[in-house]
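Take a look at this one chain, the form predicted on its own, written out in structure tokens.
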Amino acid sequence: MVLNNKNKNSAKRLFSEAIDIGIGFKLQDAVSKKHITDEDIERIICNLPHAGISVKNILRDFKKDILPFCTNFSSRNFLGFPDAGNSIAALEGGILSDFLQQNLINQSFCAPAATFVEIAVLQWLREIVGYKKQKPKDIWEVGGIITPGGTVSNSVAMMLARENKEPGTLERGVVDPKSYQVIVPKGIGHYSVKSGQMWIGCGNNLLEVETNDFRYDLKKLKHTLLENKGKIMALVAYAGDSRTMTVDNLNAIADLVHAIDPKIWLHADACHGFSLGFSQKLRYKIKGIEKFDSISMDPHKVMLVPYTLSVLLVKNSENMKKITSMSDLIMQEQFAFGQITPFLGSKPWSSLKLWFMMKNFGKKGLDELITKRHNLAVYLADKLGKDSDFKVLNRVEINSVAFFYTGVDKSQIDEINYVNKEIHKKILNEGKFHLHQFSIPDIGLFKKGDVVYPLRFMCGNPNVTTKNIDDMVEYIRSIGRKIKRRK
């Protein structure tokens, strides 16, 4: 049951079998092989066995009862999210991270070298968004943290905004939540900002500003800033909103906010869009992001890294002192990350996956990776734009194409929503392909302001080709036609 020198050879065989299962899964064409039923769920949520089961038998049961229902984000037909997780180097880093079990809460004995690997990764990422690269003398000069996901990264950003607005709130608590308002773009914001605002005691105090083509309406933004001056703790702008992947006008937003109230904390949710910084061709799209006080980014979404790995960067690293945790359980040492990671205690070496991946690809390979996936999205958008059965909702900024199957009738929005919802249900049930679906206000494609339910292509898997995209389009068309005939 426990690894030792006597059983190391049999353990290697079991590890090898597990790796074979993983490789076979990642390379299968099906997104999922079976649709899970209530009976399957009951079999999974079973009683713990009284006597232990051998690892070999557990693997056998796993292949039969669990694996067929798992969603394969690495399938070439998984076209709804870019979270492929199939970098060989990143997978190696993930395996080694689990084996080595370094805890980045403290540096000296928990993670003597791992801490500096994490610092190196954070400096690489600072460079690609235009922040100053640093050679930190202590943890407060690192200028960023690794978190388990974008929700945590955005929540920590809101905490930094709160402390920037009213220093010492961490200890005293929030007195007047209405004076901690956060500006977000209406209809396209990510839930984590609102949740983070509430989790840190500031209540649900969002100020939603109207958008044009999924970007802030700058005139209405100016009006909101002036009308609520003194009560705003932060503004959040998206470098790739979570629906259409539109990159906002970061330069203009930063300049406008700084002109009206330079005390407002500027946060860029760039969980997807930060990756444009790797592309010589596309990096202009995030110009101005370096003016923001904090930036969240999710390498597990866009850099082929297995779940989970998110990053929060802070322009002025000294701001991390405002949210420091002090305890004799966290060593008050020069490079203990536990001092600047709110919500987290023991901390896995997640950054090793990214360290492996970035060194493996290098700047040239990362440029090619990000540029290629953008080009695939442009290919799809152009293809659908010439096809009378489809309508495209957004312009391609990163790698997202939101679209509708319309068939002959392109005017009845209720009918179009119904058909596209039914298409998505069919996709999920069959498991051959995967596209995402969400609700969003129409920009005027059918009727401006009405809620629509597009399908979304968003791919980051280098194994995907234009043939996979062509096959997906014909698959959607065939389902759509059947649904319309049935009606």
Ligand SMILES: Cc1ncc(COP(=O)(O)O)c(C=O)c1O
Given for the second form:
Amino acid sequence: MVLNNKNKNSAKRLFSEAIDIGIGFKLQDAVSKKHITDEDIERIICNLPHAGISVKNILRDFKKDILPFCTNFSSRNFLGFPDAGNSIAALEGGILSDFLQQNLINQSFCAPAATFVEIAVLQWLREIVGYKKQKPKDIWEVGGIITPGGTVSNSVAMMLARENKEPGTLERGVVDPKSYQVIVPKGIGHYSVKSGQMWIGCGNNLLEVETNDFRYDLKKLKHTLLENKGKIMALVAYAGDSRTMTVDNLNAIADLVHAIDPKIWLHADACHGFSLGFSQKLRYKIKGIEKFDSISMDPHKVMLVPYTLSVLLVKNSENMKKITSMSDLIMQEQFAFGQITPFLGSKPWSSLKLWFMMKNFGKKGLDELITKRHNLAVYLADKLGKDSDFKVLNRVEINSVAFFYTGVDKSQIDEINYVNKEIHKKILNEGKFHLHQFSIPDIGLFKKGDVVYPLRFMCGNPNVTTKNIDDMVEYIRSIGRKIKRRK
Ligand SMILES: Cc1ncc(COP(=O)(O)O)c(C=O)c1O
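Go ahead and give the structure of the form predicted in complex with this ligand, now that the form predicted on its own is out.
To see the whole picture, the full complex is given below, headed by that same chain.
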């Protein structure tokens, strides 16, 4: 059961079987092979066996009872999210990080070299968004942390904003939640900002500002800033909102906020959009992001890295002192990440996956990856734009195309919403392709402000070709026609 010198060869065979399963799975065309039923779930939530089972037999049962229902994010037909997790180098890093069991809470005894790999990765990422890159003398000069996801990264950013607004809240607690308001763009934000604000005791205090084409309406933003002056702790802007991947006017927002109230913490949720920094052609879109106090980024979404790996960068690294945890358990040593990573104690070496990936692609490979992915989305948007059966909701900013199957009837929004929801249900049931769906206010394609339910293409997988996209379009058309006929 436990690795030793006697069983190492049979263990190797078992590991290699797991790798075979993983490779076969990642390369299968189906998004999922079977749709899970109540009986399948019943079989999975079983009693723990009294006597242990061999790994060989567990693998046999796993292949039968679990694997067929798993969703393959790296299928060439998985076109709803970019989280393909199929970089060979990143997978290699993932395997090694599990084997090596370094704990990034402390440096000296449990992550002597791993800590510096993490620091290197954070400095590479600082560079691509235009933050100062440095060789830190201690943890207070690192200027970033690795977290388990964008939700945590955004929540930590809110905590930094809180301490910036009312220093010492960490110690004292929140007195008047109304003085910790957060400005967000209405209808397009990610829930993690609101949740983060509530998790850190600041209550549900969002100030939602109207948008134009999925960006802040700057006039209305100015009005909100002036009207609530003194009560705002943060403004959140998206470099790639979760739905359409629109990048906001980061420069203009930063300048406006600084002119009205320079004490407001500016946070850029760039979980997707930071990737544009790798592309010489597209980098201009995130200009101004370097003026923001903090930036969240999700390599596990956009850099082909297996889950989970998110990053929060802080422009002025000293700010991490405002939310530090001090204990004799978390060694007060020069480079202990435990001191600057809220919510986490023991911390896996996730950054190793990204370290392998970034070294493997290099600056040139990363540039190609991000630019090509954008071009693929432009291909789809152009194609749909010329096709009278479809309507496209957004301009391609990063890699997302939100669209509707409209068929012949292009005006009845209820009917179009119905048909597109039915198409989405059918896609999920069949498991052949994957597209995402969400609700969003219409920009005026049908009727401005009405809630619409587009299908959303968003892809990051370099294996996807225009042929996969063409097939997907015909697949949607054929489902759409049938649904219309049935009505
Ligand atoms: C813009 C944005 N921010 C934050 C998040 C949260 O990221 P995670 O799922 O890694 O917690 C998401 C997830 O989709 C997102 O799209």
